[in-house]
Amino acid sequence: MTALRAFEAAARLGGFAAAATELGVTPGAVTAHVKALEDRLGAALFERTAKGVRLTALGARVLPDFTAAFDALGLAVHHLRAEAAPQVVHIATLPAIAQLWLSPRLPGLRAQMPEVAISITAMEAPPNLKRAPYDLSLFYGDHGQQVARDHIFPVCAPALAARITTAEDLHHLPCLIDSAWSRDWASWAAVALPGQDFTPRGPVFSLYALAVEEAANGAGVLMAHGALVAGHLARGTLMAPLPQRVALPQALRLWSARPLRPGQPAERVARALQAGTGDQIP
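Going by the form predicted alone, give the structure for the sequence I pasted, one chain, nothing else.
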């Protein structure tokens, strides 16, 4: 079973390293499992090249069956977990969403459904919910139920906002950059500063929540995602000094790998998170 799982993951993801990351083992372990499977079968499932591996014709023919089988097994495990611990809801989400969007809503959820325990796991990419032990996935994307649209616009502390009257003023101010969303500045500048050569200059952060806090501390101007800074804007610790706001194609969406039956804890949590969130932009 372990060897078959290693084969399916490597075939689906296109390589042993990616499979190792998903399975939580080393690439060497995946390689060894696949080689043992091939030896037992007496047939190659992958072609090894200098650039990596690719499926043989045999491997490509059998992959869909194994993917469907492991998906079904994963969903069965989900069902078992839900039956064993029916009052626990596991949510996977981005660290920034967990801290800035989800965390402020947890007290209300607990008050609304005190018998439900909500577990949050922060990760950088959406998990495969057919395999991973999560009930709900909350990420920016185009899959699932929309809970908030995504708009970007510059924000900063009130004292710095007083120095900004036009978009051109940003040429002379420190601009905070989030490494994961580094293209946000270019996307916004293409609309707000058309035809201008604008390159943001300032410190780079690998944690968006830290960049938000630094913007509130007066360190510079941050290109904000509206849903994630709504609380700071409401409290006045951040301001949006310019009117230009750019809508991004992907929204903040909530997704589950299986249908949520009405009244189940996961369905109740999902419904509560979707209710009344709207645009999140004041």
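I've shown you the form predicted alone. Could you give me the structure of the form predicted in complex with a further copy of the same chain?
Partners and other molecules omitted; one chain follows.
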């Protein structure tokens, strides 16, 4: 049973490592499961090459059946959870979005629909909504309904901002770097400092929200996502000393596994988030 899940995930995602991530186990476990399955069948499901695995003809023939079956199972789990707690809306999103964009909007949502509970699960990558039982998924991406068109630009504490007048000033200041969005600095520099070789120097953070706090504490200049620092900018705890803003290639988008029926809690939450409820941060 677990072996079947491992096979299906590995076949669909094209690798044992990716399957292990989706299943929340280590690649070694996937290896063992697939091998056990192949042993019991007496036939190979994957061809092992040095740079990964490739499905055999047999594996490709039976994959659609398994994918369909596990999709049906995922849907059943979703249905079960929805029936068991009809007034709970489960949202999956990035940790940074959860803390910096969603969290400030929650009081407004609660006031607007007090009977609905909102459960937020932070994760690094968008979940497969056919499998994981979330009602809404909020990520930078290409699918779904656009919630915000986001821009990046440098921000820092007011005291530091006073020392910045041109983009060139950044060469000599500590630049806070988020490990997941490390390319943001390069994207912005390509527009604001064309032709120059800009290499940001400064501490690296694995939590974007922590980098934002450090920027507010005056630790350096952060390449901000506009949507995620709106609160700090409004409060004046962060400032944007330079005018150059670069649009992110992917907008902040919200999507759901299935079409939402109007009036359903998940649909009401989705509508409220798209309408910008609570955008006026205190």
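We call the rigid core whatever largest set of C-alpha positions still superposes within 1.5 Å between the two forms. These figures come from a predicted structure and were not determined experimentally. Residue numbers count along the first chain shown, from 1.
Relative to the superposed core, Thr237 undergoes a C-alpha shift smaller than 2 Å between the two forms.
Relative to the superposed rigid core, the position of the CA of Gly263 differs between the two forms by less than 2 Å. Once both forms are fitted on their rigid core, the CA atom of Thr49 lies 2 Å or more apart between the two forms. On a core-based overlay, Val30 has a Cα shift of 3.5 Å between the two forms.
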